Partner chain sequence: MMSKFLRMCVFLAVAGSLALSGGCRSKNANDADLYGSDNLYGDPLMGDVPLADVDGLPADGDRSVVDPVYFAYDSSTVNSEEAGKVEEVANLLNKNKWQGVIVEGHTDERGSREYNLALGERRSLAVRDYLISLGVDPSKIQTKSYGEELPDNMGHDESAWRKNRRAVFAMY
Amino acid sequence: MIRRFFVGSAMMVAASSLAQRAVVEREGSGKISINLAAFRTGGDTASRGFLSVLKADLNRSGYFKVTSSGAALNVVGKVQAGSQMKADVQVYKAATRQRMMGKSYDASAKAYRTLAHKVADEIVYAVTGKRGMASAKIAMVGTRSGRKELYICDADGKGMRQITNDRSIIVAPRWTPDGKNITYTSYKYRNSPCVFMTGRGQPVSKQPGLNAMGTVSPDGKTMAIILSLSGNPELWLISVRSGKPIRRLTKTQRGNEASPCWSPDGNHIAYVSDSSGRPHVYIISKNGGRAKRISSSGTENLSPDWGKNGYITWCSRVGGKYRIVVASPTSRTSRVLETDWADYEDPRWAPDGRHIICSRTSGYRSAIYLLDTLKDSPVALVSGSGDWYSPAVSP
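Atomic structure of the above chain by itself (the form predicted together with the partner chain):
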């Protein structure tokens, strides 16, 4: 049994490294050069801030390389700000003078970062036809205050603000599908783990025992959650509105369930179970029934996230290190992302379906990192002033 397992995992590693190379050659190489030298800014700090955030966003998108001469694309127009900011942005192909995008924007000068993120995403879409990630928000747990509180920042790691001041413990933040609220597990009610949602004073779920890792379905009505109500931690569905249990999906008296996440169509849930003796990733229908195990190699497989691109990413312990796996539940192929010697955990898809935001731990300090599933090197988004971990990316 164990022998077969190792042979299987060795073959999988070989196959996955081949697949990775093919993907890199097809899509990752050859960034589009883009020149913003002719884009004029006012003398004010908001306008200059806008331009530098826009350039950084375009570089971070993975599709562009910002250059100052001889680019394939030219961005022209201007930005000016008093108390209000006005920006005109046009994107041309250098060779043919074909206009790919032309738009005017108005915003409060204080919101110059938000506006720059929006413009960056619109340039990515106009040129590549793909969704960008610059406007996404990252929720995470931070220890800066000496307690474990909930924080939110922009996708570039800037604009950090503290959301909770509960002086309790926060675990497992997740965005609601409308991107307006965050569900999280906290001990602020009876010193017990209960599931809360921002904007609601009362817990969403406060059953006896464990209430944790609540994740709202794409239609906003149902929450997948881990409850120990039945005498063992199991995966349940509850009503978001009333908090009442709807259905228990697992019955594993020898194991724990953890970390549910929804398929993009809301019909399935991927989650972790250790009922085989080690934690692995499974998929189950929202109606219950037979669960299907999708992870095979690695001594621990944890914390899955199902992207709108159809791929599931999770964290796998490989060779004594936590690494990030990307897998297709339909073709049953998977690969391990190239990372350094540190531990990478809690991967979450960015809305562009290309990048993954995760925590990186080295020397017992945790930071939030951006990984590219195609080619680019990992980038630190949030680090220092305490630990930052358990990221959740807005849809």
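Could you switch over to the form predicted alone, since the one displayed so far is the form predicted together with the partner chain?
Since only the chain itself is given, any partners or molecules it might have are not part of what comes next.
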């Protein structure tokens, strides 16, 4: 949980909270019924697994309800696998027989899950015109090995694999804009935290003192990062290629900065600062200048994430519990998502711009959950075998 890193000894943090006027409107509570009963599978395990994953992805999308009869949409076709998997998928409106989608696919039989995720996203887009999330990957910190290491899994929580073996502390993972690598902070050099990137053997940033919470700009050239070169943890920009500092953006002599994230156009950065006495979310230009505070309520505002949908989400301590806030940085409106009374932290936008993936802590155990901003019930994605937190979702 990121809150453990903030102030104190110039470590790290993330932020969130604001007013409670709704900015994300529901698009209607009704779901589109979709029937896959006529979709045929081979007798092989991969084909049956493909159909099972596809159904689960469509249900989880928030737009569909998979039924066995009387649906608005019918999915027909077949899938069969030998050494290779071949699938033919067609989607029709039941009432008019209008075809919404028709495609054929080839893939390795071992990749049946990946293919099912792809097909689910293409059905979502064909029917709604909106991007799906099933093909995304989730990076997170987990303690399954007894230490805090970096892990990756599919968007449904399956296919978990361990990425690091630093035998130390890993925090603050973030995907690069191309979705190929992950930046993260590691204490593998003992008391000198550095920012690393998967695919590189050496740290991206190893300046004297604190190097933390690096996140790469949309153009892939610049990293927003927290450095303590001036004594306090401040927000800096460095070159992704060379690791050399480019510009110091903040100068808060009595405070600490944490948790930067980029605006979709790459012109601004949201981050956390406790310069006012409590952690709040601020926005600053990539060229520097005066920062604007956008959070106003809650005793702590942590871990912002700026989605491609233009909204910023963060967690806010309200009534003694951490809640997830969704806010518009332009209209200054926000709302708190409805959840139970566990602690919900570290929110990150899924690529569909509708869902948020976050950590949920209850009874001193942390798990990764999927939240729907249009009010579907929360879904547990990763739990058990240790604690799981600080998720990051591939673009």
